[in-house]
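Read the single chain below, which is given as structure tokens and is the form predicted on its own.
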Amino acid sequence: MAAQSELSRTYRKFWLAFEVSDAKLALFRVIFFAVFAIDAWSQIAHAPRYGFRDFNVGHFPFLDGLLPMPTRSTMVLIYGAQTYLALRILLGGVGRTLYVALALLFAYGYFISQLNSYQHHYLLAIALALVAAFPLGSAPAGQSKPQARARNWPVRMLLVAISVMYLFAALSKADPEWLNGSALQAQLPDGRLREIAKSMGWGFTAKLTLFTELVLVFAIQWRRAWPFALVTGIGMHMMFHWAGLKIGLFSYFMVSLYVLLLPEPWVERGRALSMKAGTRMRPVRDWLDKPGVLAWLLCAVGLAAGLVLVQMLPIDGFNALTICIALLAGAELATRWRRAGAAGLQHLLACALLVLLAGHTDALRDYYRFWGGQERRAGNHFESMLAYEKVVKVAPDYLPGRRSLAAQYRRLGHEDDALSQCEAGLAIDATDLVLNRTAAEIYSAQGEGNEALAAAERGLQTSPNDPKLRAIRKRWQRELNSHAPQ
């Protein structure tokens, strides 16, 4: 009886006492989300895949017959959407409505479909989940301080998941490829860290890579290692990250929740000055927080500005996008109509947000990318020219877009638009073999003579043997000197 009574004890210790602090419950929501935002957007480029003549492999059976055929436009909205929901939560204030929301787009999008999808995402299906079951910095009623814990078994709960993650990790390299690590070796790219895995010997450091994820099993779970299970797995997940293994972002997904086991003193002194620098910002957060005339204009304002930043983004699909962020928006306003200025501002930044990454990602010109090839592959050629007139539009300098669009006008017989491409690329790059070949063809098949001989140079110049420069150039050095005065 006494060691049932001790077993049930160390059990609530486990799940129902574990406490975190508000100060890095709030440090996590940042850094997760932030990162959940810039992998959530990077997933557009990859919509054009989904649906395409009508194919889907859901990750479970019963899902196709049960959801909607995923499309392109339908891809984008769900990725746009997930992208803005993770924006508004990383900024604070929201309540488990938006959580919720996020956790469902993700699933929706993930487990529809596996066209485009890391292993890893099964992770973020379970993070997301648990995140929705509590709201980030959740202080006891009367406790306002930085250091104010509250017992959060959903944080136990994640922790153990990622504790799960490592041991399957670990049990599918228990085999002898792994252990010997030839099966190392084959995946890691050359690179300092294949060198470095080299020199150790490849079967030594495969056991030891098992190794570090069976002891981060235990670590992770017990609070007296995490400092050695911050070090090492943040460690070993930016190796993977420096060496460049196709894992998306992984790597920086485990840092934000390694941030769970920081210790409370490190987190609770950056608090401490955050809150230093926030109390300046008090009267105007006072004023935000009031129901009245001016908040609800300011509400107002940022909705509409907000949406008109949306719309500034080039990409097919976006006035669903605008509208599912328009609902989203209100619906949010309507649970917190006492605090409709916060809202509405933080409506405004998101948004700004969001254009932000739209302008300093490659999210938008692959998408069109991708869209453009699998069209072209197709036989679809108008539409695969319309895709890339957009890669060229949203990235100008992008020299692969100009080449492929030079290509689809060739093909539909729009002969001075691919020249005016060429001619737009060779202006950035001028030794660029493909853009001056094509430029060199089209010149030659106008009877422009001294063009095509200059294109020919400079594609020569690249590559010597080129064996159609190698004839547009003999060609116009015969007929110019035979037409030359003597």
Second form
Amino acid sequence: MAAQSELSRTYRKFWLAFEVSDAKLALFRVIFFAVFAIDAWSQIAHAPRYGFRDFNVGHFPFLDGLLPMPTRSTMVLIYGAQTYLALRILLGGVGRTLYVALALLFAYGYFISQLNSYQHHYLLAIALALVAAFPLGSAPAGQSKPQARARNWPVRMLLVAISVMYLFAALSKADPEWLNGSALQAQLPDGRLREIAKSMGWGFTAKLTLFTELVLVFAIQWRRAWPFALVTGIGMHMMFHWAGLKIGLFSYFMVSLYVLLLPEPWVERGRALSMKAGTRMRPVRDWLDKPGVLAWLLCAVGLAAGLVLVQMLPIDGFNALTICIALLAGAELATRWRRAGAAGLQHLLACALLVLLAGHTDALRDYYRFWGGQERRAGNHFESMLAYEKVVKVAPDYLPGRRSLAAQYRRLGHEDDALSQCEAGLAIDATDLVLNRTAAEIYSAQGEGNEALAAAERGLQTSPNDPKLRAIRKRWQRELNSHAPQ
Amino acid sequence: MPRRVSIAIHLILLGLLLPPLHYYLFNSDKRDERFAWRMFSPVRVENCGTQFFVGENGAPIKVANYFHNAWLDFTKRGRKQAIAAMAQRLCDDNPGQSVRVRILCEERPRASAGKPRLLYDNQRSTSDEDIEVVAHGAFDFCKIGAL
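Show the form predicted in complex with its partner chain, please, because up to now only the form predicted on its own has appeared in this conversation.
Complete assembly follows, chain above in first position.
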């Protein structure tokens, strides 16, 4: 009886006595949602695969009739809005509205189609649902210093979810094919890590992976083992990343979740360092938090300027995205109207970061590239041309975009436009085989012998045995020589 | 433990454990590893090929003409739920014609030297003698609604 009572007490303590400092939660929020924002934005590249010929298979059959069918445009909207919300949260927008909206948008984007079957997106759906349903608690009023610790069972639950993931990941490897190393050997891409695994022995490396996952199941739940879990877990996930496995940002997400395992003294040291900057910012924060005409003016200017920035994004359906972001910002403001100035400023910063993300990643370029490729395969050459024109617009130095656009122009009989693309591409790389071949063919067909010969010569420097280029060179060498003055 | 918190904790725990347990206990399609946390599992070593035959013509259709490339990955992994949905779409688009599906999964050659080992063939997965067998030995999906 006493033992049972002790077990029950330990179980209750496991959940309810779990403490985490506000400073650690703040650090987790920043790192986790930064990775989230990058991941959500990068998903835009995959939007064109949705809704093709109105075909879709949801994760659950009942969703197919219940929720709207995903399309290229709606998925751009979903991922764009997710990015905005993640940026708002990492910038300090801790209102429940933001978390709930993000969790719902993410759940729709994930569960509506099996096209997104990433396991880590399932983990994210769980994490976001937890955070939205049970806001990460902060220390009770009166102890609201960042080092104050709140009892926080939802954070414990998040750690339990990670343990469940490791447990089943280890179980799936309790299979002869994995244990003898052949499954690992078949999946690990060529590279340094493959060489290391090979030298250690495939079977040994496979068993070591399984053992590590099993150890992490328990180490994550035991505070004293956290330094060990941090080193082992982060090391394992970064090795997965460096191995070149096609797992998106999974490793970075896991690293961001491991922030929850940072020992409190380490977090406290970091907090003390950041306090100096925080103290200097205090008057600004106090001013922003003061309700009044100035705060509302700042809010209005911030909202408008942010939306103008989003409107400038060179993305298909940006009007819809701007309206969606305006609605989300409005909904959040309605629940935090007392801090209107801060909300307006955070909104402006989030929109600016969104534009920065768009300019410094390949997501938009790939979005138009994949869209163009899909239309080309479907035989819709005009739509494909329009998409490739956007590729060239957002990434003028991207040679494959110029090549594809030139090819589409030729299919549609726009030879001069194709030639312009070739020339623009060859100004970036004069030895490009495809562009030189295309240019040579067009010049040759137009009877421009000297230009055709020059393009063929350039292409043959890259590929001396190219039969088309050799034929063009032969023809124009002969014809130009026969017309040369004796 | 407060009652409401206790209920919430145990419901969430169930929600975390049931999906992966469903895979091991009830899921007949072991290639469908969603929600089971089977990262880098041996199933990924398999290489499946799926062919769709529409009508009585001998040759399989070119799947890329009907579905986005991304769905072709599902046919290569032998994911039955997606393959069945694709077959159903072909039935809807071709009324009155038969749609037959052939799924063959082999062990990838990289895992072992020599000829790949056949791991799965959907035509050998049923013992129901009443099912009408048409050309190529596969079943008309439009009539039986199963692979």
